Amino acid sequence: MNNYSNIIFEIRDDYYFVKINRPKNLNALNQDTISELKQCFDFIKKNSKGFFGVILTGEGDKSFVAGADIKEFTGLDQKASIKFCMNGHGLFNNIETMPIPVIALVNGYALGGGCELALSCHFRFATKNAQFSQPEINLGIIPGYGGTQRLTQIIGKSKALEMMLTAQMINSDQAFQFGLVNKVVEDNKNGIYECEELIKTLKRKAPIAIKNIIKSVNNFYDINSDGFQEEINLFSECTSTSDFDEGVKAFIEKRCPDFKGE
């Protein structure tokens, strides 16, 4: 299934596959690509039942996403830049709040907006040739798609400031050491295999509990939310599901649970 110009979208057996397909531009995120990704993830969010994850990657083996499309920065004034940022925030917030996990397979450059896109995903796997950077300071600006917030949340204040203020590029091993990525994989083929293995694990878990864990963890970073109270609410919501009854029964009977997402 692919009705897009800048991305490839496939519905696979038990997960969705999304690939940014602008290899001549190192898969740079222009506004048209952001619009297509918005449509794609809106569809996934509305049709998540029976699916257990999303794999998001870039075409080729050189680049995941080499940042925003700098050509679109020409003539960007204060008013236009707010709309520019809000478009990215809308997409990345949607990815972060998906009811099924989104796995970024970072295959090459993840620079600027590309790094921010990966940060909005729930898991990040990186090929050995992956490179991460937030180089916006070299253009006289700051990350505008949530990078100052998510990078700090994930790797801590000092390392995040170091990356953003120096524009240093880090490789996959450094990214793993920083806690920026969950796993380093050999190449694209091995990366897809590892992503699919993770999805197989997730497939054995209770879908409503997965959704509520994502929601509860996100509440930790929401200053308008009482994360502890929301955890109680989401826990109690789970206890009203058939999956909860099945999970307890399976534990007592010493067998694997058969969750239905109900």
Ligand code: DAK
Given for the second form:
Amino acid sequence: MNNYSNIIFEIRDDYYFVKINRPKNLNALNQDTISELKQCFDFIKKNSKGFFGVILTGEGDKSFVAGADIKEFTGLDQKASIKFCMNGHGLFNNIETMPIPVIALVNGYALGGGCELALSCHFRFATKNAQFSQPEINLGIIPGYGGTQRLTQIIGKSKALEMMLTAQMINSDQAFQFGLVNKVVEDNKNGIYECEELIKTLKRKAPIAIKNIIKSVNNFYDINSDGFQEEINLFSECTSTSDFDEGVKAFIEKRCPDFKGE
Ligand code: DAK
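Form predicted in complex with this ligand structure, per the form predicted alone context:
Once more the chain from above appears, this time first in line as the rest of the complex follows.
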């Protein structure tokens, strides 16, 4: 499980920590890194009980992920690019549908595939020096890891088009104004602190309700799903949990609930 060469994976007390570890290449996403992230998030998905979040960040203080690894693009043809796309989409969809929240701690450049990776997470915290861009147009391509869809969902069509068509770089304050990031933090250290504070908050909530909120919100963007009907199903599923009984009981007894995720 810990046989990774491009990422660092740590199981901490009550959360998972994942760091992309290619600082010499500004943590650019090559295919090996994508495979390792896939393996790691598959493990997290299967072993989420008792864990309350995932922090995903990049090694160093210069870059979260400076995009897909451009050195792998040489000679890429149409057939191979579909395989590339599917690989990335598989990982990013898996992150988006995790049963526990994934927090991207964007500590520097989040460019192209790096911005798309952050977009697939449930929260984005950005250090003051973070920079976001979808510069694919400068390489004669379009975002290929879900960026045209997720960026539009998150910041709206107008700003998303502006970012993708101009390849402009935006800083963390602008990203916050656009609604692209949830919080701006001072630096890596403060970022980890803030992520851990968020995880502490999440730890006090009902795990099955967290999982079902993520599912239900994702349904909004799934054209094959009837989001309202699915919400009814997921709501009723929650009412059959002992956590629901505990939540109601705790309210009546004027105390904090002790959720068990059951
Ligand atoms: N790929 C590979 N290496 C990269 C890289 C990248 N994206 N970004 C940086 N590096 C490497 C540099 O080559 C350099 O390596 P050495 O020359 O030292 O060996 C090292 O990291 C340090 O970079 P710099 O020397 O350039 O550092 P600076 O501070 O001067 O500049 C920078 C930082 C981030 C402004 C600059 O490195 C830069 O512009 N990097 C490229 C940013 C970029 O355009 N990223 C790609 C975005 S497009 C697809 C799906 C998805 C995608 C594509 C296809 N398919 C399904 C087919 C996604 C595309 C993208 O992500």
